[in-house]
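In structure tokens, the next block holds one chain alone, the form predicted on its own.
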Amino acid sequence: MPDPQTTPVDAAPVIATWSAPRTTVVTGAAGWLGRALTHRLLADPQRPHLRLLAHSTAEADDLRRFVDQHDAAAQRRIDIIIGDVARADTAARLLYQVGADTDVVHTAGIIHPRRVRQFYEINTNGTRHLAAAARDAGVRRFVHVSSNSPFGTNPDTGDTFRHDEPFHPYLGYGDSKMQGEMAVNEAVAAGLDATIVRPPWFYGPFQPPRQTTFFRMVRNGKFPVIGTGQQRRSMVYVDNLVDGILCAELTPAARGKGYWVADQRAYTVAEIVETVGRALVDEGLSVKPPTTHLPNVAALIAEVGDRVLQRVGVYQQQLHVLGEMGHTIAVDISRTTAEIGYVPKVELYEGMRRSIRWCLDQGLEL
């Protein structure tokens, strides 16, 4: 294991860190966050060997094209493993014969499934299998990407989650991610060196269609603002999130701890919609004034419907999103900065401009 070295982080305390490992394993590498992380790792000459998990042959082929396009060095070793993260044998194959100079970043997960059981198959069982395999393999560090959802929503618009909060999961996704965190903690108690990263709403390049839909709705004045839009939401640009993941990975003192990774402050929903609209205009697009304001009861009704459907195993994305929009989800990152040196570099306006620009560069219709 490399000896810790002291690395200053801009506007953060001096933090003792490890150097990059010989092998970096990434689950969910073909997904939104996984691609952003892989893109960063491919640009780092100190990462000689990447082992990436894809869910299917088609995903693996797409991921290989992505790697070939973005691997500037073209001399490192890239292994792409195909498998279902929910299966224990996939975790065993993924971590077969990795050494102690190996870090695992577990980004794989499902947010919007068709059936509620998929939350538990992937977010809970997948994490349990992978954490156990990582413990057995003796990896240096296991980074689990969780969520705000195991902690639910803030009780009022003025509240902010601190570093240590009790679990209070929000519906099936939150419960499955809570159980995933518990599985990681069990593996830590059994000897695994692991840390947990908890991002709220993140956005940015490599985004899925639902984020493009968000931009389109704001542009057309149809994004549903609940009440006056004073609900507060913590957000994080995907490159900032990658920064936070790497800080957690390379900081020895992060063992056994969990960290919020977000912007310095939370934004009201009204501010988010206004900022996205301004970013769209500044990227040369026309934007209609917001017209879709819904009463608070609309979110309450949606949430009740969501709970009823999830109790019988059915998940409906639009209903879930509308219900959650009535809540505040705000977090405090001060301890994340103090302990692992994470400082968000890109704030909301600039992040949204970069995201919109990426969409336009991809030929996506906004």
The other form holds:
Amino acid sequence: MPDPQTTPVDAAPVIATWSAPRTTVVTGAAGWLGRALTHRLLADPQRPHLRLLAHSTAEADDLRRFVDQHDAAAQRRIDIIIGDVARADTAARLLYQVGADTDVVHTAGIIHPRRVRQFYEINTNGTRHLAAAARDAGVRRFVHVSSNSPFGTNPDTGDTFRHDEPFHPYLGYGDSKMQGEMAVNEAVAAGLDATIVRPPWFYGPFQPPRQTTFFRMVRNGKFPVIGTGQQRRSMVYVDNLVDGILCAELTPAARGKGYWVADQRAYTVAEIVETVGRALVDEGLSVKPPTTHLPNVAALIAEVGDRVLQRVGVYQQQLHVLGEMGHTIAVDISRTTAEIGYVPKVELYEGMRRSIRWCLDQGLEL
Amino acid sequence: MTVSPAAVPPATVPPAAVLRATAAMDADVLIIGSGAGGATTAAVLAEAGLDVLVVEEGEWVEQGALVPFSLEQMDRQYRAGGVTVALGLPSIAYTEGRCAGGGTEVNSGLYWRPPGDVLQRWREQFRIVDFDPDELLAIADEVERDISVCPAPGGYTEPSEVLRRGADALGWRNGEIPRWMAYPNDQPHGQRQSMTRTYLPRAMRAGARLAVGCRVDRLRCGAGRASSADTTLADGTPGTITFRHVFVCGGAIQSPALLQRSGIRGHIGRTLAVHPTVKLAARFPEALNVPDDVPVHQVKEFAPHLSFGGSASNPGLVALSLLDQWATFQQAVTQWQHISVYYAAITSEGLGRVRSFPRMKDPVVTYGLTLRDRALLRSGLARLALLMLEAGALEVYPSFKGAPSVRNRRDLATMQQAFSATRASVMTVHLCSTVPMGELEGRTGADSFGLVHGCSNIYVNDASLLPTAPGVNPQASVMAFAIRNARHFVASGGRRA
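What would the structure be for the form predicted together with the partner chain, given that what you showed me was the form predicted on its own?
Below is the entire complex, every chain and molecule, led by the chain shown above.
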């Protein structure tokens, strides 16, 4: 294991960090966050060996093309392992003989499944298997990507989640992610060196096609603003999130801890819609003024419907998203900055412009 | 921390100076109620040379004569033995002092100035005229000297240290709240101050009369002017008091109820505001219980919408806090010495009402919590339980029906899942805003100096006037506003400015 070395971090206290490991393992590498992370790792010549987990052959092929397109160091060794993260044998294969100079970043997860039980198969059991395998393999650091959902929503629009909060999972996703965190903590108690990062709603390049609906709704003035849109939302630009993950990975003192990773401040929903509209216009797209203002009760009805459906095992994405829109989800990142040196570099307007440009570059219609 | 009788300095008023109310009394200025509002009003008016009669429904009880938070104290110094309830889902239990000095005699004596931003908001939203927040804070300076507001000179009790330790571990803002305590000769155990030790003796030295055992049933009014009050004396016989001016200072429940019984219409009793609180009991490895004192620390990390503090924790109150889930929590009561009780208080977006009905002695009080209030009570209780775990609690017992005991972080999720405000023991000691002051039409019951709208000689001067719940212990605000308004009354010669 390399000795911790001291590196000054921009606008943050001096924090001892590790250098990059010989092997970096990424689960969910073909996903939105996984691609943003892999893209960054490929740009780093100090990462000699990447091992990436893909879910299917088709996903592996796609990931291979992505890697070939972005790999800056031709000498690098890249393994793509195919497997279902929900299965225990996948974790064993993924970490087979990786050695101690290895970090694992676990980004795989499911947020919009067809059935509620998939939350638990992937977010809970998958994490449990992987954390146990990582402990057995004796890796240097295991970074688990969690969520705000184990902590639910803020009880008041002026309330902000502090660094340390009691669990209050929001429905099936939140419960499965909470149990995922608990599985990581159990592995830590059994000797694993792990750190949890908790991003709220993220945005930015490599987004899946469903996210283009978000921009389309704003363009058409149809984004569902609940009440006057004064609910506050923490968001995180995906590259900021990658920064946060790397801080969590490389800070020895982060062992056993969990950190919010978000943009510097929470935005009101009204501000988000206005900023995205402005970013779309500045990227040369026409935007209709927002017209879809729903009463508070609409979000409440959607939330109740979502709860009822999830109780019988059914997940309905639109209901879920609308139900959550009535709430504030705001987090305080000051401890993340102080302890692991995370400083968000991109704020909402710039992040949204980059995000829109990326969509247009991919030929996606907004 | 027991105040031994020997440590109690002699009272500044011999009990003989306190009058028993009689069937026929009169005064230039009648003040109804002798608590934080009435006592300060009496002192200002008497010192200005006015003929002042203060009437009080309860009795004079020497400060320090009864064990704080004891059953005897609840019986003798609280209204209805401390059992009063605002109906709703859940119903909210509240307490009112009913004795000379009112609530100041029996509360924990913690003192918070009204926050500057709250004063600004009140001035703007309720259109309080000729109101300078700085002037009010200057009055607060005087009050703090008069009632000896100070921090504890010695160390803190262990239940207080728990709040500090848990909050520090989480990085949450916390601090000691000063109290109205005197520490003669630097004694470690202070002498609690209250109206019977400060403003009431001052008023009486300036010539004010205090008559106890006198309930005012109604004011006789015509054309917005009151000339006499119908009373019931302690022995049940009726009486009458005639006056030129009357100040109603019965607190946020009794003041609007009296105005309603007197046939006064307007924005009276429609906007009761409280700080709803929920409680938990926490058990520690060491014996820490202090039966007769409350912690002086509060956690203000989430202020104003959420605050944490310590509650009175004598064995009876420990048992009471376990009562909601008695089937599983009862065995804890045998370890009461290891248990202390804490609360989470919220600012509420809900409102209550005080309504008087003919032939009913007491008003009907109702209160409705909003969805946001309920979420905040749940979150507050969970955050407080987390703080207890961080402070080293072995087990936490939240006060709601169906509550699990909390020993670890997983239990916190279970607790939040099980929580329902409707099944919780929600209570409050901070009642206000039933006759809000200001010139905003339709939303205020009295003018910018407490003169009831539509009346020429009926004033309110107590917690009823505060336009909203201030988010902190309100008694400092009550005293400062009462003094401001009383001075204005003197300066304007008792007529409307």
